[in-house]
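In the block that follows, a single chain appears as structure tokens, in the form predicted on its own.
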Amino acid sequence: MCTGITVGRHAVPEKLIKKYNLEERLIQRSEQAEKEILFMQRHRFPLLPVFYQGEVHIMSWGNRDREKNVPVAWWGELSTLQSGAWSHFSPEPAEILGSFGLERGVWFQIPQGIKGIVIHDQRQRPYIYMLLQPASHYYEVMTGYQREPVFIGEQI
């Protein structure tokens, strides 16, 4: 899986940084490194940066509320999506922006982004779900986890 990501501050428009108070999520790996915005699944309000319908959005990372008519989850299996099991939610493809991902204390590079799906609730609010697939041997050894995000362009 992937329980956190960072994205370069430059990748998120200033209006979204202000709207979602993302300044408080800024981190910097070293004095020379670019500032990054940290998005964690365990945050009180988990969010992700998403490229969707031609522009960058900040969306709720999955759903914790059983009152909403969207899955109570943060991730979705690629095989489940391909089987059509989520088709009644009308999922739409999206790209989760990211520079680095985090799983079990291990940071890894995200070369081009992660595939996700956007599902809207009964009030048309969008939720992003990260897609997962069986982990490569490398990823499993690195993180100890048998599922990995569906990386855009390559599998690590």
The other form holds:
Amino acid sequence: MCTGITVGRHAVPEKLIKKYNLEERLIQRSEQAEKEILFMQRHRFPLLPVFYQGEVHIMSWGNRDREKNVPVAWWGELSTLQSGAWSHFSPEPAEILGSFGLERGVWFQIPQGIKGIVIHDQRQRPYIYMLLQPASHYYEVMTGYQREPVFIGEQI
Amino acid sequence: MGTSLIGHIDSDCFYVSCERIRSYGLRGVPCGVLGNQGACVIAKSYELKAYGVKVGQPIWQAKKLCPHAVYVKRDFRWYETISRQLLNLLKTLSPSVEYYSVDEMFFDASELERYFDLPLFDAAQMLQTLVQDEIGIPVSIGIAPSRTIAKLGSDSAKPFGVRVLDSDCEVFLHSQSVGELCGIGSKSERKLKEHNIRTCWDYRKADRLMIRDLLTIKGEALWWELRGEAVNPIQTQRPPHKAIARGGSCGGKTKDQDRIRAWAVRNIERLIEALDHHQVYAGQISLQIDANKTALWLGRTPLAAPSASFRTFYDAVMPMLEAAPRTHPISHMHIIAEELTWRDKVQKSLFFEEPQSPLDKLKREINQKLGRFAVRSAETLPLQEIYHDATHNYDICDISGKMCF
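Having looked at the form predicted on its own, could you now put up the form predicted in complex with the partner chain?
Now the full complex is given, and it begins with the chain already shown.
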């Protein structure tokens, strides 16, 4: 699955950058390049930038804690979601913001964003799960992985 | 012919520049464009080049050299759009423009000064700025009395430079190796070095007849060009093709006969489309299949009459495919139409079938209306991955009118 994304610094409101201390995650691929905020699955507190209910949020990327009544996972399979298997969690659609994604060491462009679902725990805290689908031939050749995120607008 | 000044405009890292037009986030980022269905780098930005990544390098090697580079999928349809914008812009300020390749054009620069009302160098810089502002791509420009010197000038001015040269440009020609000359390959370079001709200035000073003996009339043309004589004129229209080929990678090595046949049929369909575009029929069909970048098989079948019929091509190609050795997995395949004749000049015959059947015509009309490959042979169905990805519907060779690749 996609193990990291970046989003342009300008795409995240300043108050969220301060609240979640995102300055620490700033990267720049070259001196002339735009600054990006890095969101990695391997971060101690994995987060993702999400467009949900009309505004940008920073949410927990999946859940690692078995105490919480949300799935212990990072992602959800699109076909599983469509089968209704997640319906008792009341998933809501959301859009994960991203400029570039990382898969097996290859950074690729995210054209318009990635589809995700938001699930709330017993304390109404939101968690974002990235949706995955079988990879296109191109994606599989490029990254060597058989699953790809559900991209908005097009399948790369 | 007849112009005293020839300009050469060359886009800097063209494919990447095109991607940067529509994706602001790619600006300044080390960026590679992937071809061969995502397997290798076909274009790179200067930032990526600085890490030693080369064109043709597999993605797994490139990601090691520059782990933070970003890779994007090639989109030749978009590159053509930008390329034609550049062509149209040049046509507004030059009386003749040659569409040399998707990212390079030659133009008559004799009116450039008058157009911008500036000295030549400043006018060339204005043109560079105009292209950047209007189209959004950085270009390098060379202006000289001949196209060979103009091209040397723009190549040496890269990235985003301008070089104006006259026929008496000794210092510049001293600095350019003969290997930089368009038309001098490694074999010719070796021959020239045996005669102690290492720089373009050495070439220019060499004996004309000796150059002609070594490198034929094309070498002699370069010799004249380096002296500022424009013997290779700007060509505003592409000369007729001697052959048209369609093919390329088979999406990895394969011995699967169903996939090999499917590739052959897809390439036949693409070839017929190209013949339709150029309004020609083929008198002979060749099939070349490669394994590990070496030609494994080359078959040739003359046709009974000039044709652009799917059935005729299929009947010519399939026996050649059957006859090809099956010991090695196939990596590339090309189907080549030769002995081309214009459609309006073909001799009608009572005894042979029509060059195209009603089915061919119907297929063409539907595909023109609904999109390429909307109707296609069922034999291409094993190539599902190709049809699931619309970017495979368009290739660099589908960009018509340019002189070379």
